[in-house]
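First, one chain by itself in structure tokens, the form predicted on its own.
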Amino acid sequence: MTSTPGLAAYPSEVREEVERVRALVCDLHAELPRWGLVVWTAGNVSQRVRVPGGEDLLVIKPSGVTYDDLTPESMVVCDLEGNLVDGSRAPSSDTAAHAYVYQHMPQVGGVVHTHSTYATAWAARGEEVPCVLTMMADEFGGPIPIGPFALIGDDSIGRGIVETLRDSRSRAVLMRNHGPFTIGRDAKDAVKAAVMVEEVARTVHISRQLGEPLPIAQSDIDSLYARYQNVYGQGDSAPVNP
């Protein structure tokens, strides 16, 4: 893709990073239908591109393009006001929400939005997913909270995400009557959170068909979260939202 003057104004290392992130974000979009988190053109993945000494950028999918038609070149680049910097197509309709999160949560490097069935069902009820699974304690440090109702088109959704997650250990929020948004250290981390939030939403729903799920003591939730975030794996699980 030939760079527009907007992107050409950035240093070569930033332009190179943008191209790397374009390929990464394109590949990660394929994970959403693979895990059954989206239908048709719904949902989006973005990643922050840090600009030393300047305002960061974000890479996100174009609006209304099917997943099979996505390519690295079709990914669009925006500033953190949601303005198009580089790309031949209109950005995702959720770009303003992603941009607001990056503006106000500088530790966040990736954002994902889906309409995955079970998580969205909880959002439609306006009900948080209670922390009744060790997997939830590990990954989210507590329940999956509900965010406020907000309309698409400006940064209202982004404000709701930030207000809900700013003081929470959760990397996922269920925006009321809308669906889940997840955050991460980078886009891959946020995609993982999106997969996990759907899994726990489904499991807790099924559990409630059998009876009332058993709660986990807060001290045990804290212990599980601390271990998973600081000991589990290969040192890549440090919390984005401690």
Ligand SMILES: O=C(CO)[C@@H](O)[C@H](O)COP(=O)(O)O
Given for the second form:
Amino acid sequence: MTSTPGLAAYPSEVREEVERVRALVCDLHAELPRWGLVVWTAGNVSQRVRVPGGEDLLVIKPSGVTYDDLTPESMVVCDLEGNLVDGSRAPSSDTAAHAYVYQHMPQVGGVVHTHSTYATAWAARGEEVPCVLTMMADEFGGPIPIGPFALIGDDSIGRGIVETLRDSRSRAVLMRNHGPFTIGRDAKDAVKAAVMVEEVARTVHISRQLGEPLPIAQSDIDSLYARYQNVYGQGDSAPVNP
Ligand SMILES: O=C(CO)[C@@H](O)[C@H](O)COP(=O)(O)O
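Shown: the form predicted on its own; wanted: the form predicted together with this ligand:
Let us now look at the entire complex, which starts with that chain.
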């Protein structure tokens, strides 16, 4: 991890956006234990900060800090090579993975990683979650894919995430033997995907205890996805990976 000149090198509007995103990302980390997606510190959230005319930044939690102790000021700012730009603590151990996704998927504004139980159990088997629920068609446009086994510490995990999601409508990937990573338009959208991937992983697991879940026709999956992504709610948000 290499230090850089720091935030002073950036325009005031970028510095103001960093502080806004610090508060946002700090608050979103509370959603992980709230929705039962993490034990101890086993999850992280980041959001991209766009830098006009320059390389974007990311804001992510400090490594190993319990969620109750997180504050906006403790959030760490890094560049997209994972170098520290601003922060008094070491960034999440998954920073390289988040950074790689931001580098190679410019439409992605938020990344989340958890080890949520049911999604991680599917990851342990290296088995994708089949699209047998209308909620899956709505939210993911198909099955939840499996990414390759990759060790933490360099861009291997990030590379696996991008290779798996680049041509998928899914906003979630189950990294084999590790757990879910999700992407979104912003961090809140990625947190939603993390909540929903755990929910559908649990439901399909339970369904399979009593028989084989029934498939949904691809044309129906496409129709459900198009409606949910473009009409549902206030119809004001396009999918991050259409
Ligand atoms: O999977 C791992 C460690 O193997 C990480 O995702 C941790 O579980 C969370 O790490 P920090 O964000 O606290 O560094």
